[in-house]
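One chain comes next, on its own, written out as structure tokens in the form predicted alone.
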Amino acid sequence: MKIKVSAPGKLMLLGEHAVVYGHPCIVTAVDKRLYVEAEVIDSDEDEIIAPQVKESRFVLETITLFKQKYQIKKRVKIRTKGDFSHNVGLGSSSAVTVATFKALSEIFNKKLSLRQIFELSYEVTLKIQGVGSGFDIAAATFGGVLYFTKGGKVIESLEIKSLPLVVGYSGVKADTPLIVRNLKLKMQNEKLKVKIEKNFVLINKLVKSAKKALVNKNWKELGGLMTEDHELLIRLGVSTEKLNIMVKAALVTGAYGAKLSGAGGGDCMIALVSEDKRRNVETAIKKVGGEIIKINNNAEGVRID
């Protein structure tokens, strides 16, 4: 019996970094996924056939939490594909491990709700990383845009069908953990604890005020919220010329609003849009050297396919 499943990848709206300090953030699931195909087998180990050495690791540990928790003793094989390289940074690991769980879930009939696939998930995501918040794995579980605390204290479905958004690349790719564990060790200075702690008081107001307008479909006021919140990331450091200079020219050529998406030191920035001015968004982004990323957002959750 083979069974295939897929999780999407995200998108991060507003509220980085102060997610892993407690405060909410709202975060999109992105329609290009992950694959996951997997079988038991008749041999004396497991086998994994990924793509990519990050996203085996993750696969490796799923596979071993899930035999521990379970008592299960037979081997899988486990091929994993995906509509994204992990250089991108739209949650290759998050989406991999969710939909390795769902896969072992469905083989071995044991079956597991959503809630208890995604704190598996933040379990080994933490095993592997020892940071993070797990608004990445809520996204490829429950899929949608998300209003959403650390460890999942909050997962709040936002009723949007879509989001005019453009999404590019920097050509950078970004080492998340090492970011996060940076701004951690800043923290351990008391002057730039109290200035770091102040911006994230201001990023939290930003995203209980981006709720609102992004449910009432208010796209200029949730546009000036996410430029808002990307000069408060740019004070923390995480910014980096490159995604300055994207955002600028998504600005400039009229967007509502843009800011980097996710930990920063590279990976994407994102851009709020009229759909007459997305062109000339995209155009501008290109020349100064970004590349973009066709994404739908608010896509459906980890799924059998």
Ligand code: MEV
Contents of the next structure:
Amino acid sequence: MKIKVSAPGKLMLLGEHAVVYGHPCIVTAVDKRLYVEAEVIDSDEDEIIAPQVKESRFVLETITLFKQKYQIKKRVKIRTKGDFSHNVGLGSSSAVTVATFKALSEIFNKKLSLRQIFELSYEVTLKIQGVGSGFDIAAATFGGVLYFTKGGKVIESLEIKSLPLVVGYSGVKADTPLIVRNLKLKMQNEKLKVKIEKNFVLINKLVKSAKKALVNKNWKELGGLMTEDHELLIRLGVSTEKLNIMVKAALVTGAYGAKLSGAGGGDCMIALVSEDKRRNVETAIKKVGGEIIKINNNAEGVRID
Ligand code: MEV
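For comparison with the form predicted alone, would you give the structure of this protein in the form predicted together with the ligand?
First the chain shown before, then all remaining chains and molecules of the complex.
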């Protein structure tokens, strides 16, 4: 039996970095998906074909953990395919992990709840990366727009049908675990720690206000909060010149708000726009060297295709 499963990528809306230290964030799943095809094979070894090279370790660790849990000896073949490259920071590693757990649970007929898939996938990610809040795994598992705290202590689904976002890729691949670790290192200095924690508290407040603005579809307010969040991320030292220029380009062409999305250091920025401003904002981002990535938010979580 061959099974095909997919899980969505994600975009962090607000709360990055602070979420690693116990504060909430808001994340949306996006309609760029990662596909996993799985089957049992008659072989001495598992076979992994993951052209998105970065993913193969995630697949390998997932197979290992799943087989340990259920004492399975049979061999499997896993082939991955993606709607997006792992370069853009949309969360291909978490999506592939979540999709692989789901695929294995199907081919071996072991029922795994979404919560179990989330927890097992988080375990794999922590094993490989050492750091992370798990927000990306929650998005890949549950889909939609989520209010989230570290390790899935809180995973609240927000009823948001669509969110008018423009996504601009900065052209630079960010090393998320490295950026998270660097911030942790900075916090070993007592003075810096106090400063950084103050920023986290401000981000926490923004996220809570943003949750209300989102649910009320108050885009103007939400946009303002996103831009404030970006300013705080600049203060944390995680933004880049390129991201700042792209954010500015979006703001001067009429976006409600804009910010980097994710760890910083590269990857993507997002802008919240009214439909009549979308084209101007996209053109402005392209003019400063950004690449527009077309996405829709509120994508479905992990599923059998
Ligand atoms: C990275 O996309 C977001 C961070 O908050 C890390 C994490 O939450 O795992 C920086």
